[in-house]
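This document opens with one chain alone, in structure tokens, the form predicted on its own.
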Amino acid sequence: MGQAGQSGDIVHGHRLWVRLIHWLIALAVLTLLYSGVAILMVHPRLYWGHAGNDLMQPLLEIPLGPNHHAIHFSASAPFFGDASGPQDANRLNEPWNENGWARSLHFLAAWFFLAGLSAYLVIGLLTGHARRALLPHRNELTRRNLWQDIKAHLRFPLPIAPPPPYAILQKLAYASVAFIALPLMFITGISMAPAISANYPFLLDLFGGTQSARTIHFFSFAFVATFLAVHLAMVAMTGPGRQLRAMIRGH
């Protein structure tokens, strides 16, 4: 696709499919980090099977929001009368737990960040344009070719970034995000929601557990914001003015 300049040359662009569901994507995602870290800063301790609770040893904690550190326990004693089965306690502060808004807007968000990633794929795939513009082919997964383009995008300033098809780093951080990061990030949340978990049980048992699938949902967030955080920095320093112009004019 491309479109014809005043000197007859071809200026190439995204096509219009790809810039209505890139912002619908890009929306969604902003909403849904937002949501997901008001939710997390309520319990931001990260376990790995099926239960998880403040008396319990997290896999991970984040020193986020107001409740890390912040919840303290009387002794704790056995539940059962079985000092190796599960533990009780008295709670003796009220946690910050104002996030029912977060988890309203994170649910609604899904649901459109699930309409435009559906949309991408199959388009995607259908068009072409995954194998085209994102899939690696094999001969550019060579150490000499990855070295290569390493090498160029540790020199500053850095080049004006081409249209697709884009370089091999590029195509491995789009398609890591939008064939794993993403898809992965949607089911282990949409597996924790009790409507969905006690409709297809299956999905937890898929991950191990409502905690195991919490922290699978975490590292993939924390995945695509990374990505996010690059990608908006690669964005600023290759020429924002004209990359924007690219995706909203798609020229």
Given for the second form:
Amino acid sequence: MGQAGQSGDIVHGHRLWVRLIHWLIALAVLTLLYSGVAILMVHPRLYWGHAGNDLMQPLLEIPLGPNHHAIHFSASAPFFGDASGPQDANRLNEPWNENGWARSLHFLAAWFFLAGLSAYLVIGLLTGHARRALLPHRNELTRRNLWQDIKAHLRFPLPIAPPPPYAILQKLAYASVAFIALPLMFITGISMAPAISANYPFLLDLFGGTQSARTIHFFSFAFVATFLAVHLAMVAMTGPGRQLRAMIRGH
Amino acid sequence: MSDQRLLLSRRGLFGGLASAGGLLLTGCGEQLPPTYGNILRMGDNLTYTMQRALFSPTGLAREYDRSDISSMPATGTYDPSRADGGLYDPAQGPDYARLHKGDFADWRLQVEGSVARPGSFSLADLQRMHRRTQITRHMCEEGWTAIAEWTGVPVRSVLEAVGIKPSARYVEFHTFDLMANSLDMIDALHPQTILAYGMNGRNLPIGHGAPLRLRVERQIGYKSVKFLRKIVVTDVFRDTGDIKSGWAWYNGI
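Please give the other form, namely the form predicted together with the partner chain, since only the form predicted on its own has been shown so far.
Full complex below, order starting with the chain above.
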């Protein structure tokens, strides 16, 4: 077991609560990624602001799924007689849509995600684990130290990283996901919920509107998915059996 | 705001504290929508119960300025009389065609169920009642949003006119296509839950649900059913089709 004993986190190994929460969040995040992609595929267009739809200019169109450039509308008619103003049009074909299960699965997984993330942040911050294991110290953020760690990662075979203490790149990756990207996914996610923004209107202003929140939700997703790919690749390259065992048994 | 006062005068509407207590209990799991053993529907009920427990029943959705009004596509059924529509109802479609031809002069909204005075309302009747105009954001489950101005009569005013019974718990909305939906009393009596006959300062266009549609501003777009025909107040939850076909009934998220 990775019990700390007298020496805090210096003894190598993952504590029990870290392992439990790791797998809870892992399962929730995988489910959220899966259902989230299905939801995105229904309307793979991103906007900025409060309103955004097929009759408006998107910020970005993602060439993903059967609905990309496949939805047709009748000729549009202006609502106020102004051809450059808001338009009305009938949608002529039904889009591919699996949101019945995808949305319900997304929000079910979100409860487990919320439970795991809040438990991690509360325990991690209260016990000092987060500060000791993940937050980079000022003297680690020197150009020299960063460059050394980058060189270490570029060398083959990769160094087998014993669980805490972590080197600077690993700290930065974990800290940015745990303290920035995952909380941001949650906040941008609930900003899109009409019942929640009715109770907390500041959520609509925090990101500049529902569609801005949705766009940020997408880019945070892209960051988390990239992290996950790199994380899994690093595990695979540094002795996957040993790494898995450490996250299950603790050492 | 008179709307705020309306929402708080719950006792006047129900004629008894006991019924108000029952109303609160619907949010606490006394009566939850069926899950049919599906874990996703259990998750829907968890979200419903938690949102009802955590959030104020009177919280108002953001209202926007006229300058914020955006384009808005008409999705789903855009004409219930078209037999090629995916949600065409052969029992109602021809009626809709006839009413549309007569400019909806013969259209009436039936209100029945657990009410003291079941009856029907013409468009002119509804337009004479308490009028509310709101510029709100439509959030479609697909991911798009649109801001529009809606004018109509609060569902609450119609329910007051027919006098709902103390045992009433849900309000069902039936339409001229195959869509139907229901609300609990918290959303049905919310001041922004209206039966809209106007959009962006004109009569409601056909594509957006003429002559009358529901607006439920604290839930996802598909709860705001179009082409209304009948309102039924019920004491027990009845699946109007969504849950069995795999969609969440409560959609505040």
